[in-house]
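This document opens with one chain alone, in structure tokens, the form predicted alone.
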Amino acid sequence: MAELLCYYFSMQNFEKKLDELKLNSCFRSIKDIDYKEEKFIIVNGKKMLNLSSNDYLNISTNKDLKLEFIDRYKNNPEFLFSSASARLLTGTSCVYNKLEQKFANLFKKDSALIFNTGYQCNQGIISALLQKNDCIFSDKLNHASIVSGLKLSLAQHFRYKHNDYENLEKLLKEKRNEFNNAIIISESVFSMDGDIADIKKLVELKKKYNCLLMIDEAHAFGVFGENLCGVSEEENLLSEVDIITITLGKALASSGAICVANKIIIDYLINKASSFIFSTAIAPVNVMWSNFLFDEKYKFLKSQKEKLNDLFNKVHLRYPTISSSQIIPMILNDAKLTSSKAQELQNNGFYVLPINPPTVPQGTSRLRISLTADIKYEEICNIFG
């Protein structure tokens, strides 16, 4: 009898913790769609433009090149749907190392490993680094990955303010002395507010104070750098950030996520890493497509970057805010005016989802709308007023 009151007042704790978020306009719930077309989604039989993938080369739902990979490899004996092992169980094979040594080469580093998810490689490699002794200073809008591995790390950790340098050199002054290693985390396009990193300056910060510097390009990756490697490569710093992690969710519409590094420091996340270690290795038909659009499309996925650089740069001008990039927020501050103009921009034939708390900071509630490389300015300029 007690138990069963002792998990009837947790439900009464829960359900009421529910009712909040609902009242606040934070609930969330999955949303079911029809299915994707293109750049196009379709929710209960309603044909919207998806404003909020972040496929951003559209790349995903294309036919064409769905078909001519399938029929291409569909024989090869790598063409598999489960690994059904993490690769120090039963080792790899070549589809993996073919990938990581292309992203190796790409970034200008000595290896690559390969991650499940963004979420996966961010969290591992940073609960894994640093030790008791050490410390970590990342940036307050660090995406959650990011922050779950500082709550995991034995280091200690410090934010600074977001994009503030001044803030992160005050900080650095203070405490950097008093720990034995050192690392500065940002993401280079942050993926709430569209605004960008100064790399740069991060570099100059890093050399300073004797710190390793870690990028997040989750949302830069095929979209900045002449070879789509993201802000980094755009700033020609690639050699002067220790650690990139990259997902193949997004732009390149795979699955999967990847570090690159130096051999010593993917040989110790090889090694320490717990998200990497125990989980079962991605799909190898995954890390075959990943190879596919690289090796043979290269100059498709380019051309596409170009076609969204494009899009977002007459987007800025006529709607500037503080993004840089394709991920342009409008922020309401309102969590219910902020869902009540999303239903009406779906109602208009926008499939735009509102963000709010905790997603963001309070009162920063926002739509978060994301472009995609085949949009036509002319299909959204009436949104931006």
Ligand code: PLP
The other form holds:
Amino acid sequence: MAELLCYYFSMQNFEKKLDELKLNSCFRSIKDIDYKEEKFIIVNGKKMLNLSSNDYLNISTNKDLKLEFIDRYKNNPEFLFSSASARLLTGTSCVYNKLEQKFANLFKKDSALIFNTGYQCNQGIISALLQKNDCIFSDKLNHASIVSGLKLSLAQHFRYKHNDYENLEKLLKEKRNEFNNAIIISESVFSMDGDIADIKKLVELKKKYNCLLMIDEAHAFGVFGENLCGVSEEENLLSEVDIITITLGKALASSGAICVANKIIIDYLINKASSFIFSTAIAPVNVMWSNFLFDEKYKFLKSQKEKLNDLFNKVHLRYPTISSSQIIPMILNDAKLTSSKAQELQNNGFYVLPINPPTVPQGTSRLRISLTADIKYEEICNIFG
Ligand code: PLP
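Form predicted alone done; form predicted together with the named molecule now:
Below: every chain and molecule of the assembly, starting with the one above.
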């Protein structure tokens, strides 16, 4: 009997934690979304302007593009909905190599590697590259996938205050010498605040303290840079950043993610990154879709980027925040207030969602308004008062 009690497991602990989340307006559940149509979203039969999407260039619901792609490629032997294998086995083909080569060239690097998601990409890189006796300096507001990489890695990590490079340098001065390899990691456009890291300063610090520099361009790819590569390109610093990660599931409206770096790093990841090695590759059809958009619709993507840049510049003038991008935070601090404001906006035809802890720090609940290229300024300006 004593032994049985010892192994007794209680669901009540989970229930209690869920009740706490509900009480604090922080309980998450999957929404009842019917479907999406151009820049709109239809939820429970109600059509609203979608202000909660990462489809920044409005590609994902573009019917003409979809039909042209299907028409052109449906008879291609690689038009398949499953790779049915990990990349190192049979889950690869010329379409994957083509996409990697294209992105290596675009980012002016030797090599590129496709991962299945941005999450797996960041987590896999950090946990594989940084070992015991190494260290990681990571911005405090970096995405959960980076934090997960820090936790999985055997290296020690230090989290510097958000975009505070004095704090980063202080940590580098104090700690860098105690370790072998070191890496500094930052997002370029931060996903919840829309503010932008000073990549020039990060390059200066990585050189001074002999570190690698990794930049996650998830929210900047497609939105910044002449060739859509992100903030590192816009700042003319592509060659100075050692590792760049992008996800294809946001502005490109596709699936997967890509890491670009030198050949040694990419070969190392192919051999050591668990999330790459032990996972079925994304479907060839998704890789072909990414190739199609970048080969044949590049001009269109660039024109969408210009429209989006115009839109967010106008919104910044009307509603100045810490954001310098398409992501506009409306920080209301209190979770309940944020949820009721989101509901009010939805009642008025704007699909805006509340963002609560732990996605953002305690006491900084907010509405995250995400602008996309086809939205007209006149459609949304009243939201900003
Ligand atoms: N990096 C950042 C900054 C993100 O916001 C996200 C978001 O989803 C990811 C990585 C993960 O990318 P994915 O959605 O492709 O897993």
